[in-house]
Every structure is written in C-alpha cells, then in structure tokens.
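Taking the form predicted alone, here's one chain by itself in structure tokens.
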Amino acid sequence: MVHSQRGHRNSARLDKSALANLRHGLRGDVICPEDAGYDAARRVFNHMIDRYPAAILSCADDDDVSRSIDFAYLNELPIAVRGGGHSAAGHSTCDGGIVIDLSPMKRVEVDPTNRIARAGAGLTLGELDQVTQQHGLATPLGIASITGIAGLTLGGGVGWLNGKHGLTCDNVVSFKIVTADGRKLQAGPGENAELYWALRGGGGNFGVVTSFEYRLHRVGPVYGGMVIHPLDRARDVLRFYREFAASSPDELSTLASLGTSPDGDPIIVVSSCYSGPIEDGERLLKPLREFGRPLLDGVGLQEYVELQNMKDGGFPHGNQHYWKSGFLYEISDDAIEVLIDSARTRPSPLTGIGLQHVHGAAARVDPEATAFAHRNEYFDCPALTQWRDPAEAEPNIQWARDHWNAMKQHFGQGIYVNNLGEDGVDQVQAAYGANYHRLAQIKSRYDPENLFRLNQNIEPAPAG
C-alpha cells in the first residue's frame, strides 16, 4: 500500500467559525472549554493526568472520526484518541489539541451461531461480557471490568484466559480502522494483512481503530476467586506461589498481588480462574486453597462476569496513578525479598504489585506472527501506585521509581505496552521487542507524519 499524500499542512489557527463548521458536519458532539461539560468531559481514570483539550469531539461514527482527524490536521493539532480513557499514563488526553472520544461507540452485535462479536471502540471489558456472556460465549479481555477494550486489545491484551485462549490481540479476527489520510480500512488476514498484523499489539501508532470483530469461546460458570493472607506470610505464600503456577494447566490462570485490605491491613492475594470442567477446577485449586492459614477463602463457583468484576474495587474512581512495570522470567528468592520490603514501605495503602502469569495458549505463539512479540512464559510485574491527595505525589513516585530500581535486576527482557508511563525510548522499543523494526516500516506507511504519537509511540522509519 502507499499512503495517499495530504499536500502541505494548513497553518489556519482554530477559531469560531472553523469550530462551527466541525459541529455541523459531525453527528457527535464537539465539547469546547467554554461549554458546561467541558471539565467532566476533559477528565480521564488517571486523575494525576489534569489536562485541558482545544476541544473534545465525541463521535459517533466511522465518518465523525474521519472528520476530526482532517481536522486536527488542517488545523496543526496533536490528536489523542480516547476509547476507555484507562491509560494511566495520560495518552488519551492532551494540552491544547484534539482529543478523538470514542467513548459513544458502544454497539455490539453477536453471532453465536459461528461464534464471532462485533464491538464498537468505546466499549468497556464489563460492558462487552455482559453481552457475550448472554450466549456462555466470551472473548479473553483484562482483569478489571472498568478497562476499555481498544487499548487493551491494541497492546495486547492479558487476562484470565490468557492460558487457554490466548491474549486479546491472538483473538481478534478483524479491525475497522481510519488512517492518518482519513481513509476507513478493514484489516484482517485477506485484507490489508500487514496492518492487521501490526494492530494485534503495536498499539494506537497506525490510525483510530473504530472497532473490532473478536473470536469468542464457549465460557460458562468458572471457578476461581481469591485466596488472601497477611503480609507477614508473603515469603512463603510467593514460595508456594512460584511452584503452584509453574505446574497449572492452561486452563488454570493465577494472579499474586502484594496490598491493603478494606481493613487497611498489609496483604498478600492469590487470585485464580478455573475455566475448565468444574470438579478438576475444585481439584486442581485445593492445595492453594489450603496452604497455610488465609484470612479468606473466596474460592468457589461464580459466574465469568462476576470474577471479571473482582478486581474494580481496587481502583476507585477519583485516584491519582503512577505505574512502572517488568517481566520477571522466575521469581526468586531474592526477588521475593525485594517485593516484600517493597510492599512494606509503601507511602500509600491504595498501591499494589502485581505478578499476573503469563502461559499457556499465549505463551506458544510465534513471536512473529502478531505485532506483540513476547511469546513466553512469564510474570507480568507492575507496581500500581495509586494515592488519593494530589500532593502526596512525589514520595509515591519515588517510591516506585525506588522499586522499579530495585527490582531491575530481576527483571528479563520486556515489558508489557499497556503498563508504560514516561519510559523513554529505550523501554518503548523493549515493548515491543523484535517487532520493533518492522512496526516501524508499517508505521512509515500509515502514518509517515506520526500523526498519532500521544501513545506507547512507535517513529516512523526514514524513507528507504
């Protein structure tokens, strides 16, 4: 394909009647800083991020976000593109430009018959389940229901399914795009099978994905829940852990996170999803169940949306966030250590660590047969720093710089394109990993004026 070119940039400053003229033409809403929703519409999951648009432009359509993104062009604009707004880092916001809100786009159809959703770019994880799971069918998505399903998908996509079915992007079977040049695209694999390839976890780099037409499987009640422990036990609750996850079947999907309790206690949690036959879920979870002695046993029977809602609470609307993040290929005894003490001096009871396992289905992919590249078995390992005060701030920043630090050693190669904050260069090529280079020459393709660069941003490669 060769991108269609746009000519030289339009220096036309953004005014009244340019405004007025995109509010006619769309059949969304354009959200300005003089209307009376501008600041709950400005406002996105990560409250750290207190950023002020040119203005807001709610579409509805393909053709809307045609519209703002030759918009945004003409008028010398930076673009972010907001599906769910769950980007911790800020991405989807920003000073002075456009922001692309797609958060109408909520239309989902279902074709239970050949297995196959169709799902509009604004919806949430919670909101496409409960669809699916009116017909016992669902596609692998996160681990907290709140979470858009265009980023996630775009970066990858790891939940608890991961092991059986996959990551979100290995389940997509196609994408409704618009480019940079304005042009609305279908990416699958017999059309336009370089961008679908570079979609399934390059991210946001290649234009506005509008929506996305996902794989579903058969998923009906799981067992799983949570399993939590006082902190004081982490070390051999982390001992047990490593050794119970390396031998679970795919079937079997496992989260440790080091917290607070709604009591305000210092924990540790193993959390898990069965989503095979139930008795061998009931067999397979009893050693967790009874290792040791847990404050909570929260292990059973339950519906799929339930345990896909399990997680929310941990991240209340209003917070302020700072994530940093790594994949640790073992988790050792000196990486125990580092976690515990990490854990202990947290400046805020709201953060947590997180070592969500990684295997199965998602682990067995060629690394080169999608855009995400990290192919093995591993321990995804954010530290999510949350804190409510804005000027509490700098002490919960430097302490997850401090952890991110001390764990570095532990960490392997990698880190997962949806837990990146302010990481530099060197980080956002560690993403994605060998794909990088060839991201890049698609990206030069696409969009060759990095137009949509407020993301986990991939340079265009020079020509030639």
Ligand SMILES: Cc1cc2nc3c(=O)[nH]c(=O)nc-3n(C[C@H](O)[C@H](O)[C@H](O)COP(=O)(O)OP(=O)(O)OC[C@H]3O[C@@H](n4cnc5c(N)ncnc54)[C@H](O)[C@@H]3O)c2cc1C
Given for the second form:
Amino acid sequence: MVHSQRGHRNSARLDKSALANLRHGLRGDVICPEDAGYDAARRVFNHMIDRYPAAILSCADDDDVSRSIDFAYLNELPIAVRGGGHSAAGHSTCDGGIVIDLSPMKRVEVDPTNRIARAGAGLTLGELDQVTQQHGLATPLGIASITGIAGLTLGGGVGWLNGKHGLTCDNVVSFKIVTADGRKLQAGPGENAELYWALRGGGGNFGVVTSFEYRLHRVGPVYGGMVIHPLDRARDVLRFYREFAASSPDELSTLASLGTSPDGDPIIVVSSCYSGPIEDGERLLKPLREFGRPLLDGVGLQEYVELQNMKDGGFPHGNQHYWKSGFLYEISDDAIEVLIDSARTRPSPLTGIGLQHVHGAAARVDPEATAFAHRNEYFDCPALTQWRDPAEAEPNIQWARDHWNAMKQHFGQGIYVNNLGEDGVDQVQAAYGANYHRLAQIKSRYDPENLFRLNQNIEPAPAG
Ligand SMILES: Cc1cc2nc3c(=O)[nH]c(=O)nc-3n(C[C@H](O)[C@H](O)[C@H](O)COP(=O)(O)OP(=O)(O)OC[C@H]3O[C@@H](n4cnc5c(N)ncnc54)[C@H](O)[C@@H]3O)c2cc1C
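Just the form predicted alone so far, so send over the form predicted together with the ligand.
Time for the whole complex; same chain goes first.
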C-alpha cells in the first residue's frame, strides 16, 4: 500500500487481528511475546538494552518490509529497524513497538567483471567479506566482522581500507529502500540523488534500506596484524604512534588501543593493515615492529578475512556496553596522559579505548559530497566501556563519563554518529555536522512525520 497522506500518530497499541493477518501476508516470521524464541529475538548486541517489543517482524524481502511499515503505521506503533543489531545506543529495538528485523535478508550477488556486489541488509561484515573475497575483492567495511553492514554503512563505516578506498558509504553505488509511505525506491547518482546523498552518512532516518550495491576493489592478502606492548610503555608507544600514523601512506591504516591481554594484563596494541605491495608493507611496518620491545609481534602476511576477524574476540556475546567518543585531531602529550590514566582506572578489564586513524581517501572527500561531513585526518577515539554483570553498570558508566569529561578539551569538532551511545542525544547535530540542515530538508521530504525516529534522529525541517 502506498500512502498519499499519513494521519496523526499519537499512541501505541497492537491490533491482534491485524497481527494475525500480517502473519499470513509475510514471507518471514512474526515473533510475539508468547512465542518461543521471543526472548532471543528481542535481544540486541548491547545487553544493557533490555526492551520488549510488541512484535518482531522478521522480513524476508522488500514486500515484507513494505507491509511491516504499513502495519506499524496503521496500528500506530513505533518502529525500530534492525540490521545487525550492533548499535551501542540500542536503537534497533524498542518497548511496545515493532522491530523490522532484516537479518534474514542475506543475499549477496557479486559481479566480478564490473566489481560490484549487491548485498542484503541483514548481512554482517564477515558474511559479506567471505563472499567477495572468493573473487579476491572487497568493499571497505569496519574492523569487527560480527557487526551489521546496514547500520555501519548508513552511518559512514570506518575500517582498514579507509585510507586507500574511503569509508564504506563512499563505496555505495546505489541503495534499495522502502520509504515511510511504503514506496520501494532505488537511490543512486541518477535516481533520487538527494536521497542517495543523505543515505551516505545520514543514518537510518530516511526509510528501511533493503540492499546496498557496493563498489569492490582488489584486496588481499594484506600485510598487518597486532604489535602488543605493556600499558606501562603506553606513553612512548603513543608518541611513536602519532608520528607513525601521520607518515602512513593511504594503503596503511592503523588503530592504537588501550586494553587488556587474554592473560588479564593491561596492554597497548597497535594494529595495522597494509593493502599495497607486500614488500612495501614489510618495509613500512618495520619501524613499528622494531619500536621498543613488544610483548608480541603478530604482524605478517594474512588473508584479508583473517585480519577482519582479528578484533572479534574483544566483543563476546552477551556483554553490557556504554560508549563515549570524540575526534582527536592531534594526539598531544596531555591527551596521552589522560588516555593512560583512564586505561589504568578502568573498572572493567573488558573496556578498551581506541584511536582509529581516519585519513587518505576517506579524508579527501568533499565534506558536502556525501552526508558524512567529517572529512579531515583525525583519530576516532571511542571509549568502549564493556562489562558482564548488570550490577556493575554504575561504576563503568561513571568511569566512561569521567574519561570523556577529561578528554573533552582534547577532542575537536564532530563525533562519529555510529559511536553515539544511549545518552548521545545532545551530540546528534554535531555528528551530522554542517550537513544537518540539508539532511533535515531531505527528511521532511521522505519522512515528514518522523516515522523512523528510533535512531540518531534528524527532525524533519518545518514546511517552507
Ligand atoms: C563490536 C563493534 C565494532 C565496531 N567497529 C566499527 C568499525 O570498525 N567501524 C565503524 O565504522 N563502526 C564500527 N562499529 C559501530 C557500528 O558501525 C554501529 O554499531 C552500527 O550501527 C552497526 O550496524 P548494525 O546494522 O549492526 O546496527 P543496528 O543496531 O541494526 O542498527 C544501527 C542503526 O541503523 C539503523 N538501521 C539498521 N539497519 C537499517 C536499514 N537496513 N535501514 C535503515 N536503517 C537501518 C537502525 O535503526 C539503528 O538506528 C562497531 C560496533 C560494534 C558493536
């Protein structure tokens, strides 16, 4: 059904007979509180988020998505959209509304000749990499293979190929999307071009994307891995790292992180991925491998998917998460002291602080060319606060806030929308930066009633 006009929405209630009809009409499943599997289906990656949707609509295709949007609209139910369910803020679930769950939509078609992949919105990074790597190809994604491609792409997507090939969103050729009025649209440079612009960094504000068409590049094997030092040497390692990263060519992307070893020791890790000729990688990474006396040097030639899995162990299923972050334009000596102090006082050994280098191709895009506005060289610096026992929430959240308050003076303008946590509402405008107002105009065209508002929300610009 395509709606020419949407009525006023003010309350949430669930019509059981309408739900029964929906069950018949969907190719996918409808999971309600009384159904077996509801408890598993309602959960998202961040177990601090504990919500009870009225129904989870597990969509198998674009028609299912369109019907689900209609159902929610007509029954005045809030909509949460779930790709991989990894939003730290917990936006892919809700209380009392419906979850449009795209996880069954995992189709991938690769055209190796034209180096294009069409990928379903329910894929994880690892699932997409596995298929594209069978052709020796990849599109730039993030650094944890368990994350969903959908939320990552719509918010930007920073990973090991950002210096060479840009952000994930820079590599989207077109999107298939179902908008608030139930229409199924394609958005690309020659079709719905404003929507195409907005979807590359504007988050889940404009509808439900059902598939992404990505540009692929020849990638792998790559030269990289982790070099690990004790946290006691973090001062020297970070001072070295800032010079090392600043002199890295586009092909070499790096990440420094302060965390804990599998044996429970506090450590600092510099991880790298060089995606050019191997002999150049060996030469370029030599200074990093030879600096200080690392506890472990895991740098070497690796399959690209191996490198993409390298960080997964740090994010086991079932943990509680609370994120605070900012952009460091300079790793000053003073900022280093704050980082070390915070790493030493972390209440949970599972918590880590990252400094992910955004540079090269990702930094050279015109800030107005896509919705993702932050196009300079910087270090994306999230504190990924993580713990297991819900009773430990308070000291961990307090630590993250104290850390962020101490770092605030060192952070520059902007923040990565995909790093915003539960209390990031005040920073949403900063996350969309100078592109916020254009995004609000586009929002008013495609979702004037803000049907898709359980996200890092852009309010529709007032008419006129
Ligand atoms: C362990 C871990 C590692 C990470 N590493 C990186 C990294 O290296 N680089 C990086 O850039 N980010 C990284 N992130 C952040 C990641 O980009 C976000 O968590 C992202 O939201 C994950 O996407 P998702 O589909 O799993 O999320 P979801 O929780 O499903 O969705 C996130 C948001 O996008 C919306 N959304 C999801 N799917 C759709 C869709 N199909 N159409 C419309 N809206 C949709 C949701 O409504 C929600 O608002 C990481 C996150 C985690 C948890």
